[in-house]
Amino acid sequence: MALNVSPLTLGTSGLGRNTEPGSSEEEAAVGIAVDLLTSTHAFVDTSNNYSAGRSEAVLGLAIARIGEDAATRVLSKVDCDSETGAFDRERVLRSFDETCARLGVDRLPLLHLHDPYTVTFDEAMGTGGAVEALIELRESGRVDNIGVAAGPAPLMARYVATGVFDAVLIHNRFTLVDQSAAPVFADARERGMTVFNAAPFGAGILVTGPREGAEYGYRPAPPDLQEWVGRVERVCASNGVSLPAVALHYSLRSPLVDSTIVGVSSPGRRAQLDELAATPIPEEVWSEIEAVGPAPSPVDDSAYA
């Protein structure tokens, strides 16, 4: 079943964190997931692991709130078991089952598999694997669609060259930084795949610009990225428009893209996010960008090549 989404999938990896049943803090989370829910975008992207469970938990408190049609805009993953690390057929219907009871749905849009690295690839798919219950729960209707979620592009390329998944999620790898998931893309998108795009501002230095402590794909920016992402934002600044706007319509703008998901857990956050996405852009930031030349990406997936 085809997923009509939005240009923008709201994220939820921090949402609720910390928090405990009943306390201030959880109304609070609850109150940003209302808004998630009831803002014009298609859906929100959670998964069993985000926040300890705590992200699905302060979902389903706000679904419970608004209504059974908030249920449906759920996007969720299965992951492995965070003690053992299996992540086998009985943990992805284990790992479905108590993201059901916590969302307080009986089935959902898209089910994704996410990072699965305790496991190897031909483990996952072979008989008894974590992607038969992904099927198996796909031809039941409790899920609708079935997709793959991680980082390495070499590890993405060959699960979306089985023609099993309908969906595919890669994060960090194409940004104004890194661009290596751009083939596995276009590879989906020639299956028919749904493609999202997560974290386009490299989880931290494409927002934050170059500044001690910043961070790309989750570990420290080093010197000549850090020199890189400046002149970046200085051929920003000369168009008039800001560094996080530009690396967000890099996402947006790509015919490779369906949607583009970015992290919501704060107050506030959602609207600026909005004000980022409505943002128009001037055409020569591209070929001004360009001309800096390539970026020194950290990034290296040699290990699943």
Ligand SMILES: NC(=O)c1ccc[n+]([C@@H]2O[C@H](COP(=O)([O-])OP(=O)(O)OC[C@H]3O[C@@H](n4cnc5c(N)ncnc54)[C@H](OP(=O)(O)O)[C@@H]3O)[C@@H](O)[C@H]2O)c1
The other form holds:
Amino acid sequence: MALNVSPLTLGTSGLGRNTEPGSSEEEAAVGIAVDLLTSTHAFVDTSNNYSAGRSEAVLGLAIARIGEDAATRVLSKVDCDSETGAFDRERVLRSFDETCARLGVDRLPLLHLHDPYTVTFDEAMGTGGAVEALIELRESGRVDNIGVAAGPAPLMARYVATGVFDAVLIHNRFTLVDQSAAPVFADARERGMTVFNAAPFGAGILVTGPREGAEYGYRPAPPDLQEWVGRVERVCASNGVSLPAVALHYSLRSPLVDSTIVGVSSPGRRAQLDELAATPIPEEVWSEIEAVGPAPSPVDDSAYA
Ligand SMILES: NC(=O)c1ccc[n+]([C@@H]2O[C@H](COP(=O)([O-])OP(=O)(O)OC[C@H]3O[C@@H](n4cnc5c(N)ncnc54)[C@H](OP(=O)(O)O)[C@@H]3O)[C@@H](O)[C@H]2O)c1
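Having seen the form predicted on its own, I'd like the form predicted in complex with the named molecule now, please.
Shown next: the complete complex, the earlier chain at its head.
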């Protein structure tokens, strides 16, 4: 069944982080989850291991509060065993059961293979491997679509080329700073897959701008990147738009991307995101950013080539 995505998907990797069941912090997180699940955006993206399972648990509490229909708006992912790293057929089925129990559902529109770094590509694809279980879940009708979600473009290219997945999600590799996912997205589009581009802000510096401690792709941004982002921020300012608005629209305007996933786990973020998405970006911004020259991307996926 095709996924009817909207241009934005709401990411919840930080939702419920460090909350105790029954605490006031949990209650605040459930409030955010209710807001996400009742927004105009089609889907909320989570995973078995986000916030050590608390992201799914908080979404489950929100679903219980607002009604089962909301459950059709949650996309999740299977993760390896956090203690042993096991990521085989058995672990995938267990991971899916854990997800269903937390969310209070028995089926999902999309289930991704998430960050398959503890097994080789051949192990994941082989008999008794993780992908075999995902295919079984799709065949049994418990999930409508299966996907693969991770970072390194060379690894993702191999998974996409198998032809077994309905969707692909790549993070931090299709932004103002790094475009290494572009050929993988193009291949996925040709295969009729749904393309999710996650983390258009590089999870940091493209929303904060250059500053002490700014990160790109969950690592400290090196000085040359800080300097480049500063130059781009000045281009944005001279055109009367903000850096995060431009960073977001870089993904939203791309014909390679079906849906852009932004992390929105704190109060008010979803409304701010809607404002950024509604901001008109003057066409000149793109050529002026191009004139700044290519970004010194800190992403190094050579280990996966
Ligand atoms: N392997 C994978 O499958 C994978 C990997 C990475 C990401 N993802 C998915 O993609 C989502 C997005 O990734 P991400 O959250 O790491 O990176 P991101 O979307 O590039 O950046 C999120 C950061 O931007 C901030 N932010 C969001 N909207 C903002 C706004 N309007 N104004 C100011 N700040 C804003 C958030 O702050 P607050 O935290 O304060 O709200 C958060 O710190 C994740 O939540 C997850 O669902 C999947």
